[in-house]
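Take a look at this single chain in structure tokens; it is the form predicted on its own.
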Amino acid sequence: MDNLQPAPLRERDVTRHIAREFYKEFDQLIESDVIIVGGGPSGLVCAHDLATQGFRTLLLEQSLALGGGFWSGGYLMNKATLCEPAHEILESMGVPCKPVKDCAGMRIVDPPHATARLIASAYEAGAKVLNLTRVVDLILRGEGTLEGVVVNNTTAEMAGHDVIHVDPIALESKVVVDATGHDAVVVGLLNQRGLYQTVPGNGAMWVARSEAMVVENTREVFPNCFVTGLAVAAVDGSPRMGPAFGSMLLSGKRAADLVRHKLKGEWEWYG
């Protein structure tokens, strides 16, 4: 790059082409094969794997930034642990995972590096993203078949309807994955509609037990609704694991595999 002088741009053209490109793409996001709600590590892995397999994959994140709690590790120390074999997922993306000599099966990663690569890999696989987008309701047909979500702008929702009333919009999909962590937002909305039991929330910390149960219990909990990551623990009331992120990655991969089978018609029910 010999010439470092920026090309001259007109302000009107900057605005015009941002708007044109956004709404051109947005038209393609109104209907997807799968909507993943929550852009933390489990949602990002799930989005990457499904998009890699050619499914139209839309990731919704209520915050400005993707990555959830994976950015800062434990206690703002910018280090996080992984249980093996979850490190293989990150290493395949070019993220170093340092083995811990006196703790078999544990790896240490730099969360900003790992999170950045998870985000980049999801995009590179073809997943689409809408951030600052909050799920406020569900699309339910017939006797309770989930066929998408109702969303609104996060800032409008935070202001409250007494301050600014903005009607939400609907996004359709064949499958919805709840990757919203402790909140289990999608399953909570099913509960509000009387279609699922109360979501108890995570239990107290027990790392080994939690990691095993999160991966094992990643599943379809309602027709076309899957849970992954800490949303599994929230729905089941099983223990939390703190800054140990291995099961988040493995759960995201398992969820993608289950969704793939569902979308290919290899099973018709849930449980």
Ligand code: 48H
Second form
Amino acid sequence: MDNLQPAPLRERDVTRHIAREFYKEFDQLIESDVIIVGGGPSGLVCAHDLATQGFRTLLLEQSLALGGGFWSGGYLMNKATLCEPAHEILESMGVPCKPVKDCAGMRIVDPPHATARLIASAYEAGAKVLNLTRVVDLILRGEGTLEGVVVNNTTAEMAGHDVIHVDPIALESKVVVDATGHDAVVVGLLNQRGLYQTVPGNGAMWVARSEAMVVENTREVFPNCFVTGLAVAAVDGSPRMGPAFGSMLLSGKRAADLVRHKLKGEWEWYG
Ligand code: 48H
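Can you give me the structure for the form predicted in complex with the ligand, which would complement the form predicted on its own we have just seen?
The next block holds the full complex; its first chain is the one shown before.
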């Protein structure tokens, strides 16, 4: 690139084309095959895999930045661990996963690099993203058929309804994936509506058991509602794992696989 001279843009055009592009795309996002709530590692892998297979995939994230808790390792140290074979997911995206001498099955990654590639890969696969968008309720019809989520702008929600009263809007989908980590927000909302048991929150730390249980228990917890990542431990009360992210990636992959079966009509209800 030899020419570094910036093309002269005009203010009204900048505003106009941001608005046009946003609303043109937004119109397509009102109805999706799958809505994934939460843009942490599990949600990003799930979004990548489903979008790769051609499903209309919408990822909703309440924060400005995607990535959830994967920007750093524990205690503000920016190295994180992965259990094998989760490293294959990151390596396929170009992220080095260093083996650890004397610690079979463990890999070390740079979380900012891994997170940046997970985000880029989800986009490259065709997933659509709405950030600063908080899920605050569910669309439920009849006896409790889940048909999407109700969202609001996070900043309006943070101000509180007594300060800014803005009504939320609804986004429809065939399936909703709860990838909200510790809070298991979607399952919590089902609980508030009397449709699911109490969400106990994750149990005390036990890495090996926790990682195995998260992957194994990634599932459809309610018709059309799947749970992935740390939200699985929150829903089941199973142990936490600290800065070990392998099961987040593997769970996101498993959730995508289960959702694919569901969307292809290969089972009705996988309880
Ligand atoms: C929209 C929302 C809402 C909402 C929350 O916490 P995450 O990184 O989740 P996982 O499960 O992909 O990964 C967990 C991992 O990061 C972690 O914390 C580990 C392994 N901890 C172990 C331990 O022992 O503590 O991402 C969840 C995302 C976040 O970005 C939230 O902002 C977002 O979900 N989110 N988005 N609407 N209502 N609630």
